[in-house]
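Only one chain is included here, represented as structure tokens and corresponding to the form predicted on its own.
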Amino acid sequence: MIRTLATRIAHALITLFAVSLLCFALLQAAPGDYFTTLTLEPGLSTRTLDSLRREADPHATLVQRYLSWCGSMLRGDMGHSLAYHMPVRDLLAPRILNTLLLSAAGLAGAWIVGLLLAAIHGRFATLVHAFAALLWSIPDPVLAFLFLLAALRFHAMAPLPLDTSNPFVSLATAGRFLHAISLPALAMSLGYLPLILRHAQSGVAAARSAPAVEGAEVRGLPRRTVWLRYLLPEAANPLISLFGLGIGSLLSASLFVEVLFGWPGLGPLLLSAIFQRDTLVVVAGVFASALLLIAGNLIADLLLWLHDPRLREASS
């Protein structure tokens, strides 16, 4: 288990390398840059466009400009903010927080959703899949637009409004936490779930001829029993697999959701730095979302080798 643990650790090094010198070359190569965008304000003179042209230092190539942003990684700052003037930690570390708060209770509901309607059978069971079939043929993008103009039009769960100075200034109270996240939330759940949900009914479906639940059924066992020590378990190690990835999407699933709810996250963030041509806050969101994909994959992983006892022994 150590020396695959090492393995996969040295994959995650090296993929996040490639990830971050790709997303870095192709921004380098699209054509303008931040300072382009400034010629277009009216209030900024020339002089001043060529003085901070010139601290930003245009005529590095892009392997110094590479180097210079890995040691900005290195020291733990992520470079500084050409539009924000400030650190790029500081910039993303409460938007990334605010993202995974939303992701998570987005994944959370449909999870419990997915696993209660799961486990119906018999006559629900075909009203379950209408519903899940229902759910795939709308768009998400669809869905959470329909969800904010029934919000808008009924006066309820309002979306929150932007504040790009300090996102956590609209979050001070739980009150209006829940109400802010309540819509979102629950627009990101229903694009999880039939995902989900054809995971775990396709799961449970296989696990019940297992000689385990099988056994556990015909001994009269009560079906919350049955369901919670046996099926459950034989169907984990798919749904196991679909976790991880649930927990590698939590900085990506939500980006448009933010935009269109005006959710203080990463979305409405890089939305922005890619208008502006901010470069190293870009590069750094989607450093992110790398590493906690691969995060992700690596969770799944420990899970299933600590829920699967052939994987111990195979590993053995």
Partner chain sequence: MTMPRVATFILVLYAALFLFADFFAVTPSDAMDPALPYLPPETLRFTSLTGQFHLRPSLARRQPITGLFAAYSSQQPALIPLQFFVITESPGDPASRHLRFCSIPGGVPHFLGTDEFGRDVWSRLVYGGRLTLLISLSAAFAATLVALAVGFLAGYAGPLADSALMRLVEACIAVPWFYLLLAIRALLPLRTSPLLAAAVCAFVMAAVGWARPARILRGAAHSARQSSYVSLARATGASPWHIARWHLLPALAPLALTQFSILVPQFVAAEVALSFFGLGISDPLVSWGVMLAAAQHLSAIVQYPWLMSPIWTMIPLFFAIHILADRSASASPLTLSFLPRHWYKLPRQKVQGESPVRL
Given for the second form:
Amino acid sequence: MIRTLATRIAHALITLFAVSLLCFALLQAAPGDYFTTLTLEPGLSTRTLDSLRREADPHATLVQRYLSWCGSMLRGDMGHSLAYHMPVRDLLAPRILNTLLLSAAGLAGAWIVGLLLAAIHGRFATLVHAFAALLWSIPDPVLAFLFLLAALRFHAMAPLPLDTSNPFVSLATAGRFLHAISLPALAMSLGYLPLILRHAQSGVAAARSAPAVEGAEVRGLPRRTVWLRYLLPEAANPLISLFGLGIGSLLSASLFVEVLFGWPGLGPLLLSAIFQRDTLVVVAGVFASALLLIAGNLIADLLLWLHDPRLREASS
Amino acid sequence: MTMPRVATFILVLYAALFLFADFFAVTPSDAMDPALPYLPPETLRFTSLTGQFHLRPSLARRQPITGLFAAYSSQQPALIPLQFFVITESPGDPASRHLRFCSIPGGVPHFLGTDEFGRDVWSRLVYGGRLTLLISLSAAFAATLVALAVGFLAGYAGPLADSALMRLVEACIAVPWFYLLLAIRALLPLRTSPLLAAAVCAFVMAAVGWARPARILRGAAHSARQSSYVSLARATGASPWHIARWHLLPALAPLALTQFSILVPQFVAAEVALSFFGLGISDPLVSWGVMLAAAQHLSAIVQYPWLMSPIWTMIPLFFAIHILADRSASASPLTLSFLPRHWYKLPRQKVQGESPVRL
Amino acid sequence: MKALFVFDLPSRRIAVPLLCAAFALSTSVHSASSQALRVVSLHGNPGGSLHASLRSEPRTLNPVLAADIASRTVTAALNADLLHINRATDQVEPALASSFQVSRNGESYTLRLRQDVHFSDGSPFTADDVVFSFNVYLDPRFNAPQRDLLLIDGQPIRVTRIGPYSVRFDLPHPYAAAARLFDGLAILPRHLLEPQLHSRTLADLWTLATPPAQIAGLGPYRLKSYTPGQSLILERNPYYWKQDAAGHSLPYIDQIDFSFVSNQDAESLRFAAGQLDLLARLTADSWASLKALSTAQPIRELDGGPGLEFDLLLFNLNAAVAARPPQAALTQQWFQMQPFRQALSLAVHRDAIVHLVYQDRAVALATPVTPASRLWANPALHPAMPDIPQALHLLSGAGFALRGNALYDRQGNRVHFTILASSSNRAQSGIASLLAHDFAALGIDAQVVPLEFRSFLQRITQSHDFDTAVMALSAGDTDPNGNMSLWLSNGNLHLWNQGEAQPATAWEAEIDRLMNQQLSVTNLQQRRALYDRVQSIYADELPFLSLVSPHMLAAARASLAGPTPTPLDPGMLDNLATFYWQR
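Please give the other form, namely the form predicted together with its partner chain, since only the form predicted on its own has been shown so far.
Following is the full complex, with the preceding chain placed first.
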């Protein structure tokens, strides 16, 4: 297991290297840079602009720039934001926290509802199925947009400004926080629900015909025992993989909802950084998501290994 | 009527609409009428002003109120009898000469109202749908094909190739595509023919969209490979090609089909983003993505709700595609009977149940 | 996992401020009697708080570096200038300087400062702060964006302290320039910034991470708190130096909450729900849809009329670009022909743009001088009315021929070109579509090419790889000097032909001469005559087509007194100190 883990971590490092290098290369390839809009600033002469450019980025080539970034990353310094004149880390940290809060709430909601709906079978299963198909058929942005409109028209949106910094100091702030997070989290859940539903449904359907489950049913065990002791473990494997995938998308899945609902997370910041070519903020954001993506896979594999004795045998 | 049957019906209906777009649309998609911006949908009447019944329906046209923007008089609409099966042509545009299913003398009936420049929403819906489906179906097909190939390779080849391919997939998911899109746009000539623009649009979608389905298909390929029938086939000395064709493909095809149906609506949304980068569809062509972008505004919803018609039009279509894909994937008898029998003979559940599916 | 792919950006106008240096030479002495500035005829109610929104987070709290709308809005509330332009009368009025005097030769300005004025942290304001501030603006080490504005013929203005409450500004030579230059130049607290400037760069000072206690200004408000990604809260500056007629210290409103709402639709809905009190910089369609929303409290829709912003169609008249394909050389050759540009202008339905794109909330233009520059628009020039026969006549005179529905040039090439537009800006994409439609009437095949904003700008200002482009510019001031960088052939907004070492044409040389001449002319009538001449030359040559100028649209809660849209920065919030809640 330790060997497997070591190789996985080595692979992860390779991926991170590739992703960050690609990110730098692509940023270089895109037309315009952070200072492009300043060329139209009336008071700013070309000379001043050039010295601003040099001050912001003294490196001549992509390789130099990348190596210097790697160097500062190793020291734990993610660089400076061009737009905000602030260390990227200080800029990202509070927002990552907010994004994680929202994504975790949204994904948890989707998981709970998805698993409950997957347990339904018989006549209503068709209905659930149709519901899932409907959710698949609406493009995500349209879904979130319709949701936002409904929420705002019925005045269900929490008043501004939101306070997510320390929500649970008192009952009132906690209430406000729950009010604020409920709608964006719900919108996220709706986008994520069909995926979970699909996997849970097929997993449960497959597990139903598994010998162990059929055996338990034949023995006349109570329904609850059959479900909890036999069926769920049987159906768990694909769901664990899916769970890992969910962890991987904790930072990226909520981007659209955040922008739409004005949630103070990573989404709005990254989006504006992307359009402004605020290089290091973009790289840091991409790096963080890649890290999470890899970590999610790793966690899923670890859980699978713990859950499924077959895998442990295979690896030993 | 069962769900698949309804779905098939819907699909046939849309197919007819798009195949004969020139017939069902009432005017070219880019024909502007600056005098009628944001005209609400026009209703049909079977009675004359005096209350007499007529078999030939008339269009109730309301007159714009002068001095106000997009305001139309609510009293005394002019009743214009509809004409059916007319050959029409916009002035000065011989290419727009087509047989239309209906028209009105000296004008255009606006069954779904008009947009900000007085363009007919119904006609744009028909032409836009045709282009959107062309692009998103071909892009989804290409993406699924690539995903299938990668899934095969990763699932079947050795662990080295597998992990290399999965690193590639991970990198593809994590990399910021925005900049690549901008770079692609910068490389293309400013003036692109509409056909090239659509092709680039489809290509970019496929190039960006293959990674996630590949991850899922690779998981399925992995479990299929470990299944007893593949081991058996291998033990009997079957060639890799034979195993891929007769054992892996049947196991993966249903899943691939579902992935395909999931990609299609996503690509319609993606097109909105692509037009933002200058890689999407732009005037004079129209697509549902373009219309969607115009509909996602507060003003469209509170003042001009008819602009949201592409949303209500696309949902049943994607629903139908999804239901059909799902149906044929879960091996119940058949709606897509043109697929070879062994594609659905093997239930997907068996494959997933055998050993952990790694997504 | 569904891929998220769509970006919904607020359809933000691309407004680029032009040079805002403008003076009217005067030897008179402007002064105010008392030390605290008394705003007469104002009787408001103190108290309450105001909820406003910003479309993006401010990038900095440093007034020297504030370049985006959000940062400018916030820093304008936190800081004050020596002299200020009254937005209602368009005249310069005393602010931190209680009076100013111009020497007879027009080369030096002596400003007397108000005494007993304090920064928002309680420390006193003296001439040292003024000298320090201008040193920051002028020292080339700091790369302040305002520096090049304060250069006259390449030489900086010199600032001398002549007493604790008196400062002299020396210009290198008589410059037809008065107090308008001082508007918006914030006076910085020397005691807070000078010690830090030795160890850090200007850009690192007063970022969003700076604790509020370390930031001080002379504006009506001071920073209370900032929550990343969410809000910025300002509180009343107890040391503010303006009073109302009753002797009550301004500002009236105790607290301003700026929330960051990037989505314009969400902003409108929150306004309708009563969560926001004020909406600034609305697009015509959002403004119109406010009527259709049911609002929690009565609201007031504000239409400030046309501002300084205008939409234009830019022709690429830059010297041939090496990297471009032969087709580009061809289109550039057409644009070089004056009759061709005039014919295009005659094909444009400006009233259709006003009607369809701006829902009648805009005016058609003949020149880049919008009606907001009340004194300066040439009354003899009128927006061109569409006249296709005349346009075709001009074209055939230049060797073009219309065959069937297509226009061909002398060599038999089909006339076609592209119109760039920023894809995030709905108004400009719409204008581009309408223009393509209009040009089709001349047999020209114009294709709209929407591009992401920075790619768009990169082509216009750096690679010069485009045919025509729809964009918006905004003059920095109502005075002609606010348009210097547009008119002068070496100005950085001389976009149709950038970076000319020498004027490329005789008429550009003439414009250069007239604009430089009006800088040093004292008489208003003479300046007007010179500027009228510039506009006539423009209207004849048409290096770009001035299309329309949109109205400044806003909305506020009906019980909020004070907000009026104004053309100069920071727009509606300029007189924030005098806002109050009606009882």
